[in-house]
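Single chain ahead, by itself, as structure tokens, in the form predicted on its own.
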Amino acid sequence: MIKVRFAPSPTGFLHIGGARTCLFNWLYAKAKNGKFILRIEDTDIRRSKKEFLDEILESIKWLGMDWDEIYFQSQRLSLYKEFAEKLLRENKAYQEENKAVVFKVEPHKIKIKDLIHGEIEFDTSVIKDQVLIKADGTPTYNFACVVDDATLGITHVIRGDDHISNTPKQILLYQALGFLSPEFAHIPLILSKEGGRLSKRKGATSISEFRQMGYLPEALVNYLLLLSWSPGENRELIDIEEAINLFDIKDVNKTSAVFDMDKLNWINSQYIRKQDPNELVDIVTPLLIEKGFVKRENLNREYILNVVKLFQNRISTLAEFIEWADFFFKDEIEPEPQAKEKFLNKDLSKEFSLFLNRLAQLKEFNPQTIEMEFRQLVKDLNLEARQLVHPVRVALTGKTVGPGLFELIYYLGKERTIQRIKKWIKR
């Protein structure tokens, strides 16, 4: 049975690169009816924190992945010590004065057939003797990695190609301990659009940050899939269940992938558009509560649903919904300075008053009757519609773009519409 693992270290949040490695391991296990193991590399007691572990596990679950087994290296220290003592007994390692255990590297050539990069040859004569157990009794990365992968029955090691340099050091240990080496597949790195590795300085990098920014997990997974893999036929939208049927680690590209926020935003917008509006309400309501726009104890779900429907085909992220739809939930709005200067810098008291009179007299208040009265008014005033549309929009929303004006007025309501426009008549 194929068995793969993802081995995060709880010294920070789950990075976008780590999430893709996790996804490719999970996908490969699903595609081959294998097992997916989580191994938490938490031997660095000083830097490992529960808050990071919680975030990593929550992010993996949020992305829709599960695991068959979970192990913690901090609970396996006696196992590493046992295998280090075996190498000492067989004279394949030696102990330094500070109690550190060091592996003797014998120079020779090592060849592996990487499932992505093809054949790679290493010369171990350039590798110095390797510390296995540090003076403080904790194992080094490469030693713990080999002991775990071998004893847990990992058949395929799928990881970033920044680990290629670790591979010969680990193969030496597999050979010395009498273990069969797993197959290796090294995934190319994810680079920023400007070049170089992704970093906090160049924008969001952790899954929790993308979650806070209003990306849907299905959309983020879809985008991560396209970083070094393709379903073919130039497709950019693919359901995870279909991806499981198509995925093979051997099809991953050798070249580095470029992280493109514009493409992610487009994919996210497509998922938002096809999402059930009621499900979107469930997702945005906590964000609205957090912003203080609605109160949990007396929220109007039907009202939120109507506002969501107005914006569903216009937004790329749910954070944009909170930003663009704020005027539906605020009592007071202040127009953006440029919008105010451009559209509310002259006296429109007469036009605004006439429009309000028509609204007040409407017996049926709906988008169709509002539009009919508005168009009749601009015709009577001998104006082009845009000459009044933009000032009314800015007076009501503070913004220059948004949903259709007449739907907007309908959902904002007659009373609030009249109140907001009256403020500009007074001014």
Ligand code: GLU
The other form holds:
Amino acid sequence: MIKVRFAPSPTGFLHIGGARTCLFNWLYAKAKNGKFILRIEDTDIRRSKKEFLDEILESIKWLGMDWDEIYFQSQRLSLYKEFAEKLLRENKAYQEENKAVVFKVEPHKIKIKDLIHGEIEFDTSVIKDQVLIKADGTPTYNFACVVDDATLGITHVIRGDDHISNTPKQILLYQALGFLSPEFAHIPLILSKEGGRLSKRKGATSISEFRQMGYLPEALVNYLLLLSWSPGENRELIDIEEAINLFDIKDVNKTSAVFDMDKLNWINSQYIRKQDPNELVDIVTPLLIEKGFVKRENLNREYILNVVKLFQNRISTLAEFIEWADFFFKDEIEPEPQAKEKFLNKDLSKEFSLFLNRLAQLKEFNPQTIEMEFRQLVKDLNLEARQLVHPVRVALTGKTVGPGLFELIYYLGKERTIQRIKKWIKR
Ligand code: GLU
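What does the same protein look like in the form predicted together with this ligand, given that the last one was the form predicted on its own?
What follows is the whole complex; the chain from before opens it.
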């Protein structure tokens, strides 16, 4: 049976690269009916933090992945000691004065058949003797990794390209310990659009940040998939169930991937469109509460739902929703300076008052009747519709773009509309 693992170190948050490695492992296990193991590489006591561990596990779950087993290296220290002693007894390692255990590297030519890159050759004569157990008694990454992968029965090691140089060192250890090597698959790096590795400086990198910005987990997973894999036929949208059916690790690209925020935004917008608006309400409500736009105690779900529906086809993230739909939730709105400059720069009190009177007298208040009154008014005033549409929009929303004016007046409600326009008449 296929057994794979994701082995994060809880020394930082789960970032895009780690999440993709996790996803490809998980997907491979699912695709092959295998097992997916999580191994927490927490032997660096100083740098490992509980908050990082929690975030990593939360993010993996939020992305929709689960694991069959979980191990913590910090709980397996005696195992690494045992294997180090074995190597000492067999004279394959030596102990330094400071108690560190060091592996003797013999010159060898090593060939690995990487499932993604094909054959890679290494000459171990350039590798120095390797520390297995440090003076403080904790194992090094390469040693703990091999002992764990071997004793946990990992069949395929799928990890980032940045570990390629570790692989020959690890193969030497498999041989010295008398273990069979697993298969290896090194996934290419993710570069930023400007070139170079992804970094905090160039924008969000951790999964929890994307979560906070209002990306949907399904969309992020879809995007992570496309970083280095493709379902074929130039398809960009694929749900996870279908990906499980199509995925094979050997189809992963060899060349580095480029992180493209515009594409992620496009994919996210497509998932937002498809999503049941009721579920979107569940996701945006905490964001609205956090912003102080609505109160937990007296939520008007129906109202939020209507606003969500109004924006669902226009936004690419839910953070954008909060930004663009803010006027539906604020008591006071302040128009953006350019919008005010452009559309509310002359006295429109007469036109606004006439519009208000018509609205106030409406017996049936709905988008159609509002539109009829509005069109009649501009006709009477001998104006073109847009001469009044834009100023009214800015007065009501503070913005120059947004949903259709008559619909938004309807959902904003008669009271609020009248009150906001009145404010402009006074000014
Ligand atoms: N803890 C290592 C990392 O975070 C794991 C590498 C591996 O998968 O072997 O990169």
